[in-house]
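To begin, one chain is listed below as structure tokens, in the form predicted on its own.
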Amino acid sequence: MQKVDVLIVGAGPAGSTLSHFLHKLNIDHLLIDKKSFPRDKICGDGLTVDVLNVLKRISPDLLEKFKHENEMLPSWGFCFHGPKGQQLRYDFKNAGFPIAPFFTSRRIDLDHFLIRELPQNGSGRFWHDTELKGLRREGEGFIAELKQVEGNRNLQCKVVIGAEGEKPVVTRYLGLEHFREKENLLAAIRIYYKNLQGFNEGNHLEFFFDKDLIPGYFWTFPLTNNEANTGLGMLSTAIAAQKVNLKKSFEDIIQNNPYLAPRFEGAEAIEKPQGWGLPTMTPKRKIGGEGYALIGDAGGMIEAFTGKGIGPGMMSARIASEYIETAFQKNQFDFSDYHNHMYRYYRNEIKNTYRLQNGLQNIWVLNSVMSLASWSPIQKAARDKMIRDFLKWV
């Protein structure tokens, strides 16, 4: 039976990022994914400054390669559009950043880039078309049953990392609770469009709050080749309470919202609506224990207000790599401290984003917040703070 120290299940941004760090640490590992690459993954395709920071920590050369990739579009700001047409726009083009603080990239391109740049002769291997079909504890580790084109095989590992995305696989085999209850789940749909109008010349990420979608929001993110990622998302509890049909809401908004409808004139949908669920951060979900850790969407590393998940997912991989290194140094494989670390790291973000979700249930609250945040001194203070925070990252 083949043996490996660490088995990583899922080769999305979190899983592949962890593989990069384990290569740096010279830790024996195997990364598997049930798909072949390149492959699409439903997502908003927005990349935040924490993604750039993790790439730089892997290697400054990797960040340089990333920013020169043809399919990675630099974005220099973002804008929140209120129900009454209010605009809260932040532009960082002249803020002194060495690189744009945001990018957009189709997941088919981002995920393939991260896999393609893995070291070829390092401490790890990548097996595509390999699905985890069983997992059980045995001795001081696990026996994993893997399904491949040529047949099933068993693999012995000391540590298993769940990076399989929002649909539980490792969690199910380990008998863990996944917390897919509505209060810890967002639902969203994505549609790629061509020839969408109205984007800022700095390729800003655009968020729209429609009176019929509160407390959810609509997004339009520019991509290369004159394409855009468009979609909407809402907390599952609100969808159930309001009996919302997301596909119907999408059509209603692009036809009737006076600030969005003009952008879609002459635009062409290049795919059918694609839906997915986004498990959000909650300390109730146990993401680290004896012999295992969960990273990325598998660990619910999604911010509850905007649905941001790629950055926290890659950050969870970086932090998990440090605990894996320590575990092998001490020969102690309880990753409960990783669980505690992640929820200390994101404690304020969890508290604030759930507070925003709950506070923006009413449209008058949203309009009041937008009006207050648009007040020049407050907007300047917020922008200055973001610049200071961003500069620490990049």
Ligand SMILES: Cc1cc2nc3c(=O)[nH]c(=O)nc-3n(C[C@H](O)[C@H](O)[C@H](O)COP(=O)(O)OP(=O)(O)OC[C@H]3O[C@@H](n4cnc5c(N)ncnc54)[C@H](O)[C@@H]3O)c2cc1C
Given for the second form:
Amino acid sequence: MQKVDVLIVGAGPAGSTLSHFLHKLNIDHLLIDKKSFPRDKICGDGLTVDVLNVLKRISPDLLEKFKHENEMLPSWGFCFHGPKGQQLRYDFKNAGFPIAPFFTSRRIDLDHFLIRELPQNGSGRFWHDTELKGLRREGEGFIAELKQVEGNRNLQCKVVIGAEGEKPVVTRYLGLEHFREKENLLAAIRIYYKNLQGFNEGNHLEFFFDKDLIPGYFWTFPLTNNEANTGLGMLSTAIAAQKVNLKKSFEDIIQNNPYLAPRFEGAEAIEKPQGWGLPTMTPKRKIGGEGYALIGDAGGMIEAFTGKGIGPGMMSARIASEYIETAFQKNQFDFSDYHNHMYRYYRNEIKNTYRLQNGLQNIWVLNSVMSLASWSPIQKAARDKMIRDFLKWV
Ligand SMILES: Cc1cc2nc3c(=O)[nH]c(=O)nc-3n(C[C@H](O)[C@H](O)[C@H](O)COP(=O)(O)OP(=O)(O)OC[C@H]3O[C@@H](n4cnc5c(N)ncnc54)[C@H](O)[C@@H]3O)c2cc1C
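I would like to compare: after the form predicted on its own, may I see the structure of the form predicted in complex with the named molecule?
The next block holds the full complex; its first chain is the one shown before.
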């Protein structure tokens, strides 16, 4: 039976980032994905500064290559549009950053880029069209059952990393508790559009709060080739309680919202609406234990307010790689401390985003927060803080 030290299940941004780090550490590993690449993933395609930080930590050359890819669009800010048309815009064009703090990239391109740039002759391999179909503990490690076009095969590994996204099979096969903060789960749909009007010249990411979509928001993110990623997301509990049909809400909003409808005049949908769940971050979800760690969506790493999960997923991969290195040095494979490290790191973010998510469930609170935050001394203070935070990352 074939043996490998580390098996990484899933080659989205979390899994491929871990493979990059394990190559750097010269640790024997196999990255598998049930799909062949390039492949799409339903997402908003908005990349935050933590993504840039991890790319740079993999190598400054990788970040340079990323910047020069044709499909990566730099974005210099973002704007919240309130229900009454209020705008809270943050622009960082003249903030002295060496690189735009945000980018957009269709996931088909980002995920393929991360796979394509893996070293060819390093300590790891990538097998596409390879699905994890079973996993059991045996001896000091695991036996994984892999399904490939040619048939099933078994593989022995010492460490298994779950990076398989929102439907976590490693969790299921190992019989781990799949804890979710049901109150905070989000669901969203995405539709790619062509010829959407009115984007800011700095390619700002835009979030719209509509009175009929509380607690939730609509987004429009510009992409290359005059296309845009648009969609809307809402708390799952509210979708159930209010019997919301996200596809219908999308249609209603682009026809009736006075600030969005003009933007969609002459625009053309280039796909049907596609939905996906967003497992939100919570320290109550155990993400590390004997012989295993969960990274990215497989461990529930999405920020509850904005829905951002790519940066946290890549960051969790970076942190996990350090624990994997130590584990092989000490020959001890308990990853409980990875769990603690990850949640110490994201503690404030989790607290703040849950607070925002809970606070903005009421339209009166939302309007009041928008008005207060637009007051120029507060807006300036918030912008200055963001600049300080971003500069730490890039
Ligand atoms: C509508 C929507 C909008 C979003 N917008 C944003 C955004 O703008 N910015 C942002 O940062 N985040 C956003 N997110 C969150 C983001 O998409 C996820 O957090 C991110 O994709 C997580 O990456 P991952 O590598 O953990 O998992 P994934 O990207 O889901 O990759 C998992 C991989 O595992 C593979 N796999 C699954 N099962 C198996 C198996 N049994 N065997 C082998 N392989 C398997 C899959 O084929 C897949 O390639 C959004 C999410 C949604 C749903």
